[in-house]
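Read the single chain below, which is given as structure tokens and is the form predicted alone.
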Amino acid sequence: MAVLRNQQTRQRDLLNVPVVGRFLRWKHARTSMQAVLLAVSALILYDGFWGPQLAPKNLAGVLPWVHWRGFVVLALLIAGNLFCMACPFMLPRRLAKKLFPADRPWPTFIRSKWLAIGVLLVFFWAYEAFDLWASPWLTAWVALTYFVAAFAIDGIFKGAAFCKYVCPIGQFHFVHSMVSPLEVKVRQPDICGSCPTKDCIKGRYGPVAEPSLRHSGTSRNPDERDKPRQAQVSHLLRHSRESSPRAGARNPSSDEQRPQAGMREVTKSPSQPARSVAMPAGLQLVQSGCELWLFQEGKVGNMDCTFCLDCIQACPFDNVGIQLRAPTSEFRRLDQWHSGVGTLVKRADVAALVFVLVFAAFVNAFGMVAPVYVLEQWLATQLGVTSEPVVLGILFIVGLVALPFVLVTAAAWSSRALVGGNETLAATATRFSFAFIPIALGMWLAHYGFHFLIGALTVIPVMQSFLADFGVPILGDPQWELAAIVPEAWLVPLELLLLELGVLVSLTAGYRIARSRQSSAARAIRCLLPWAVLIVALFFTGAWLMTQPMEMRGTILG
């Protein structure tokens, strides 16, 4: 049966596709994605800086708002957290490293989601009062920015602190990638439970050209030339079946054996202090373990998992893969302890993030049609104030802080009422938040992909003028009339069908989070009674949002 279940496990991998699964193990496959991504930067720097500042006629007015965004959920939606794969803010951070200390630990009492919410909430409201999808100027200085923070935070802090603890970005792909069909995550738990050297959270030390086991033959044979680790992997199997009762259990003590001298920090979850561990004299790292201090033998779903696959480099045993799962099934793990994130039940923090998301989604989507203006220009008449950004930044705090926590608040107390139980407010909403996570993919698939859907091909002429500015015309004159990909009569039908989607998705997930809490079905359904209200409602308010003529942004007809 353990062979069959390890022959089932290595068939969802995609590290056992063919070109794919070897272009993953490449160790510079994550370079190289992310070099073609910084020179993509420096093209939208430059034109954003010094190009035409009509947007649709400019690569930072087209490409970060129309297709990187329609990309990476598209990518969430069917594989998983590719954008941090491929992140080309990494390269610059990755410089920092080398030329500062990187040696402090991230401060104790931001060690949460808190400073990304404030982020977010400031990306959001900034994005549409100042019309950053309108000016290539403003989007280049976003970029720039965010090149700069990268840099810095990292060259000062240990870890991947900025990914972990600031980046908006990748708080957006960390939540909505736990609702992704792929995992990093380990294939056979008893070789974890067996290794000694953890190094798929240490990284692996050694002297530059150090063979490791992975690496070690020199055959060309490829059966010869695993012969060494698998040799190694039967004898840690054997080791474990005899000396632990609990092969393939999380075992403890793992984290008392974690790496023993100096360098690096790892954590139990964001509110424990780190533990610095050294590095064995005469050696140097050769291979980073996980930098956001995600262990793997604890390591549950894809929450604050860049897909670096660093684990997957320094594992010496080959025993760590991109697996495929059940979009949802990270839901049933939530009352689990996931190494470098704790247990996502008491986590507020992460749950306050997952609802900013949420209704960010509809929020972002009203902000793009005409009864937005409508209620802009009533508030500026009640309060008296002429300033839009002003309006917007109320606007946003109702919708994206003060309605979202009356609405949790009256589902918790709701749910609370009609089961019983003994659980806080805050802790049934943290609860039942993940459960919205479906339906807010589903809105923002709608939204980003309407703008994908229209403007894709705007790329081509802007392109063509670009390389003419230069006096290369190689790709003939602009052809200002391509945009769209698809007949705009198909578009509110594949909008209806992703929220429809993610409202099946989502009240599922509501029932089996509420079914983990309740002994009987009857229950569980009144438990989710008020989540599932909410979660229709949603529905209804992103259907509504879709069939409202909406502003064709990144497009001459924007």
The other form holds:
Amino acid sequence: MAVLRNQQTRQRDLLNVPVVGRFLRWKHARTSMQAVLLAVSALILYDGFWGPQLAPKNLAGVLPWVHWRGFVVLALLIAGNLFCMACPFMLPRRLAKKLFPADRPWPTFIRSKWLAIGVLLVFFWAYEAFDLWASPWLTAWVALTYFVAAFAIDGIFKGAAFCKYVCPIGQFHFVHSMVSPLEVKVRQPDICGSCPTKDCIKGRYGPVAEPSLRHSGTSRNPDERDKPRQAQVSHLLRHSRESSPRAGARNPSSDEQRPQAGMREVTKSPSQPARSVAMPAGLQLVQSGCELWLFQEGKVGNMDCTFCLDCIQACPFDNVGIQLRAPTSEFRRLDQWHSGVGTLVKRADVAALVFVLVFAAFVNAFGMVAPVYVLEQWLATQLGVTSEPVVLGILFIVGLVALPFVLVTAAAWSSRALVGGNETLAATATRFSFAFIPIALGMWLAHYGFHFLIGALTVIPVMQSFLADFGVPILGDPQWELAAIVPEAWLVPLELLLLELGVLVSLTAGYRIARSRQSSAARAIRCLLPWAVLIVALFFTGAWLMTQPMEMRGTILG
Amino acid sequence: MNFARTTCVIFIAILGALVLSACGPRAEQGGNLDVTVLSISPEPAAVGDAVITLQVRDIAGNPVSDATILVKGTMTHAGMQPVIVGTEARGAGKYVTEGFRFTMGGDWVIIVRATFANGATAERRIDLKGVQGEIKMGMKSDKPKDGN
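Given the form predicted alone, corresponding form predicted together with its partner chain:
Okay, now the whole complex, with that chain kicking things off.
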């Protein structure tokens, strides 16, 4: 039975897909992807600072706002958090880890998503207030700030503090990858239960050319190469059946990873015990474990997972895969303790992050349609304000903080009133926040997918122009007429389809969440009703936005 | 100095160079062409068909009447198909666009490209802010959102 289950798991594992799986198993796979994006970032920085300051003619105007945004939302839909996997900001950050001690624990009072929520709010406001989409120069500054922030923060603090607690792009991906079809997870929990080393979290130590199980075979034949590992896995499975199946399920950071005799503590961190690592004297770290403190054995879902694949590289038993799953499967595990995250239904900060991103999907799209200008003019007149950033600030506070707070509180109160129970409004809101992720992803897909589909080919003339400016017009004269990759008539139906998919998955997720707490289907439906109303209202808002004429003005007032 | 420290110095040096050199965006090249928009019909500019009348002069102020003038209309944001049209010369440096269309409300940039008889080219950029859009509450636009 276990063998059958193992075979099924392996069949649904991206690591077993020819070519792709082989590439992802390669130790330098992530670095190579990061290097490609670093080169692209260098182009963006160069053209943004020194190139023509007209966004449609500048790589900093085209690549981030048309292509990158389109690619990442499509990746979230069809795969998972691929941007974090190939994040270019991680290369200077890795350098910082080598250069500086990077041994300080992240301050306890900001060990949550609140700081990232603040950064996200500022970013969304700045995007509109300073027309980042129309300014290659400011776009380059944003990218440069990112590089510096990742370098500085991770040069000071241990682990991947920047990714986990600060990076707004990362938070976007963490949240929306909760409905992605791929998840990095353990293949056979039994093996982890008996694993003596927990390399997936602690990292693997040894001489540089460590003769570990993973590297013990030099044969290019996978079957030959895997023989020692298979023998070890068989041994562990036998051992695990004899002992408690979840004996090792606790985070190794707790009591079971105390330094043993002959070992020295290399990172002592009572505040972040998951990284408390005992290193045998004379050895060095040859493969990092998870730097976001997601211990594989207790890891649930994609929250905080950057798809860095360190755990896959570190596991000596090849017991971690990138596995296919149902997009709503994560919503069945909200009450489960998540390693490195905690219990999601108790994370008000995560719920707030989710709601900010949900409403931002609609406010961000609202910023590009004609009615926003009418509203802004009206607001400016009513308040007697002439400063556009101030008016936008008010709109963003209302749209991303006040309005969500009121609507969510009303939905939580109504839900509780319909079915009773003693759960607090905050707990109810936190629980149901996750049901909104699919409709949010649908909206982001409709919006960013629209820009990508109508502008995907614009990178060709911009690249032609870029090279021509360098005196190497090897790609010929810029063909500025290139733009869309699909007929324009497809766009609105496609956008509505994405929104419809989003609302359906959201309602399904909402029902699952409600059903997990209610004794009958009827009670679950009553419990869900206010949330379903809000989800459907968001759907109609999105549909209305997508059918509005687009308008892009740098100056709104006056 | 080990490799890591050398790399760090290089990285910080590049960063410093970027910061120092990025204190202001590069000035736009005007080219040796003086272009004035005489009129846009309809007035004010709005989404839909439009006729733009241009006055083209060289840097000495002399009307340019024997050039081929192409007009490219694009917006301040990336990702849309530009509107590229030819013009008809009306004498004394006046040119009128043929088949131009504002496809979206917002801030436009009109790029006028002149090709002279000797093959030389010159470009001039004109900012045209606040092309009026159309607002339809709850109705699908019968005009394209973007591109053509």
